[in-house]
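Single chain ahead, by itself, as structure tokens, in the form predicted alone.
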Amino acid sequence: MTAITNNAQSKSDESNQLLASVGKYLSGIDIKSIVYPMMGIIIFLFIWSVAASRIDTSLGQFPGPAHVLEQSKSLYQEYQAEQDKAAAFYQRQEDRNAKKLAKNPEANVKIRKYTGKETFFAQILTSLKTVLFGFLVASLFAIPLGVVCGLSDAVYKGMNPLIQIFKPVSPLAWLPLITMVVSALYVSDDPWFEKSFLNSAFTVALCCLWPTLINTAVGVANVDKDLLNVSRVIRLPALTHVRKIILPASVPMIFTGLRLSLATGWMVLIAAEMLSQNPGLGKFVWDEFQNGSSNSLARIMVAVLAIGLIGFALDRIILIAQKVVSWDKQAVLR
């Protein structure tokens, strides 16, 4: 009887500890940060559903949430079917090569790349690779140049006219020139990248360059004077001064520029893919528009939502990186 009582007491203590842990976890969550976004999403879905039911287009009724959800499932099924085809294609090659090698161990065997239809998810991956490549290229140039412009008034005055002239130019205006330059200079029998990939990536890079450069220069130029005086007093070397004083103090402005650059680059990439018909989400949207089927609008809407969600996710990733890098862990970031 004592053992049973002790066992029941032990289970009761464990339950109380579990409830206490759950309560502690829930108390640390801001309920408003969950409820308000959910309310906004529900209201948006309701307005979208009502408005869609009243809009008739040449391709039929404008897709509502239910139709879009249905087509998103259809796109996933197409992706799975294409994956199965690719797996079967490679399996056939492996079986054929195994037979060749069984007859002749010295036989030359090859594995050909599957060239089936690009699925919606494959095009998402292509666009992500493109925008990240262009963003990294732009950042590698923009941040060091922004630091130099912020530190040197003479360099800034020399660069500012060029920045102000080229900043308003739409990256899409550069697309034909970039296409011609890449075609002329990137000549290889075994290229690392497709020319279409480089065309879109460099267009994104031109778009991402200016916000990061300008924000970095402003952040560096406005470093607290007390920090600069401390650096002078202890006579920090130039590179140490930049690494220990300038960059940490400029982190908020640098990352503001990076967030603006990545968001703008993602928008421009979709337009560039539509215009140049390079692989990616932009091409998917344009192909569906040209297809003109009864499901085309819903598929385009799936792509629109995917573009928005991916853009949001990319912004959150940059924000998390800022929290990791920033010296002020208590700063409010939005």
Contents of the next structure:
Amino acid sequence: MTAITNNAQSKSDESNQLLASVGKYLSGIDIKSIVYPMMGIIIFLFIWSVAASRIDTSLGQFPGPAHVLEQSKSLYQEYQAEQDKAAAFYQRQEDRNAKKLAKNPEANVKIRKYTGKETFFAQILTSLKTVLFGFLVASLFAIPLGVVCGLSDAVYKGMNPLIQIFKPVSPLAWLPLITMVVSALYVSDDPWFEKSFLNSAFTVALCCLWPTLINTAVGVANVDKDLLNVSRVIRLPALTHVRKIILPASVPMIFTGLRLSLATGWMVLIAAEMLSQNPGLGKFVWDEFQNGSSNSLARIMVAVLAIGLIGFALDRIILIAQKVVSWDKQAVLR
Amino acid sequence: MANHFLEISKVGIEFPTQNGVFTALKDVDFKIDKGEFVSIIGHSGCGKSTVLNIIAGLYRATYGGVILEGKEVTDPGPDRAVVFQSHALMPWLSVYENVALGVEQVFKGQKTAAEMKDWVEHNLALVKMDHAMHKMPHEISGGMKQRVGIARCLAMQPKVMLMDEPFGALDALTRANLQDSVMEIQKELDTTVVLITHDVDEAVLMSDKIVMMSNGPAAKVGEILDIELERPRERVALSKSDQFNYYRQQVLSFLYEKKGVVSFDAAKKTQQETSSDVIEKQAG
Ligand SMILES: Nc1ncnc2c1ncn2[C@@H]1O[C@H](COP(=O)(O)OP(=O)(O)O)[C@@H](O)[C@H]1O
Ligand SMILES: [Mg+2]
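With the form predicted alone in hand, show me what the form predicted in complex with the partner chain looks like.
Below is the entire complex, every chain and molecule, led by the chain shown above.
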């Protein structure tokens, strides 16, 4: 806190103003909403470090907070080192090509991609891309299908057995099937996506489907009867009715579904990556485990914390989206 | 048979329930002239809303039917716009947009965008809500919401304006205010109004005719009372008038002394009629 304050004072008026408004915002917050979570975290760290010091595994002592912090720093350094290597590689390549072109302007210069070791941060990025793609694909199907199910009793009754049967299936059971189907059907010389990416993404999509589908259907089916009657009296055409009445009215439920979907999608993705050795955070965890150095457990713990923080951040992002989209600004969002 | 503007003709309705068929209305029969202000009064649960929903076309009568200007009502439409007790404003639309939603649909191809805007604003001004045009429903009071509901209804230029206990959820002062507004507007536009109410004073004050319904199940029209009071009506002056109190007493006596029950003779008569010329119809 003090470090931030000192920095800000040395800067312009603008940042002072910003600081003032931040201060105002902070003073508006109930002090308990800061102190209690802090206490929770401190107590957790304490218990963790005490417990860790008493657990000896075949890979050495279970990592405590200090060890984990140290490893997170080292992971960051590895990332930076890899960045430097990549920059150097591209620099060399450019120099070489420039020389070639200077000799012979017609020369066929090749630009190769740097293929270094996958760093922790590269794996995070891969996982994020995968989960977002899978989530997006699932939502594109689930929302319209949910609307149709909510509107039509017949469609709902027809879909319900399928939903009930497929919903409890762990998407990991689908993984082998998806893998085979993707390799059979997705044949392209110049693929947009890696096959492993599609495998993970479709596995995520399969489990993102259900919460959004079900919540959308419930939201649509429970739109206030009076509002529906208004629409009937006005004689809104079917599509306008969906666009202007049904969708806005079910926005809160749709978002509830989206949040559940993304949360489960994120959980499943890590497992799928571990199982199928597809690039991503799950693979990172698995590789570290196989690696079995004295630092492995600490590095896995860093991944565990990162997975949790990212899951939390994803949820917040959807919440913010809901606040922007939804008319129901007073709804208590948790 | 004389052609009336709006005929509710031997309407009966049955709802399928878990304990078999529930006959909510039986042989409900009354007529409304153009420009008339008609109230339907009866105890809670007797079937007033059901009658209104049948006129609106939101429910389909099992027997009999509703005829508006010689045409049978088969589905809901803006010519029979409804003001709901719960105001039923879309919470995601502003006051202006709520009214415009209907206007844009009803006057599509008839009015230009500018004319529609003027028309929406005109109707909001009529209910004295033009000052809060761009507020959201949650930012205005219950009475104001109901005013917007009325503006939305009026803006569709309905042949009949159907109001289902529109003032039921409001405090006494707000209610009085709105009643006066509705009477003023009705006089100015000469709209035909069907008002559902369980408030005796409201019925007598506002109506040209009060349709009193017997208790359900199988509720029917008990008595019809013509209110011949001069308009404009002024509530304070009227409360002292003998004529007003006479009407009031008539309605009260129907509701509480006769317990909303139709006299034996009348009941027998309608029963005979039913068995002879019931027109069966598929429930919509
Ligand atoms: N859709 C329906 N299904 C079954 N019963 C209904 C339905 N609508 C109304 N009823 C029944 O019809 C009767 C009249 O209801 P309603 O018209 O709402 O009464 P009111 O408006 O006079 O209070 C009630 O007993 C109610 O339970
Ligand atoms: Mg009612």
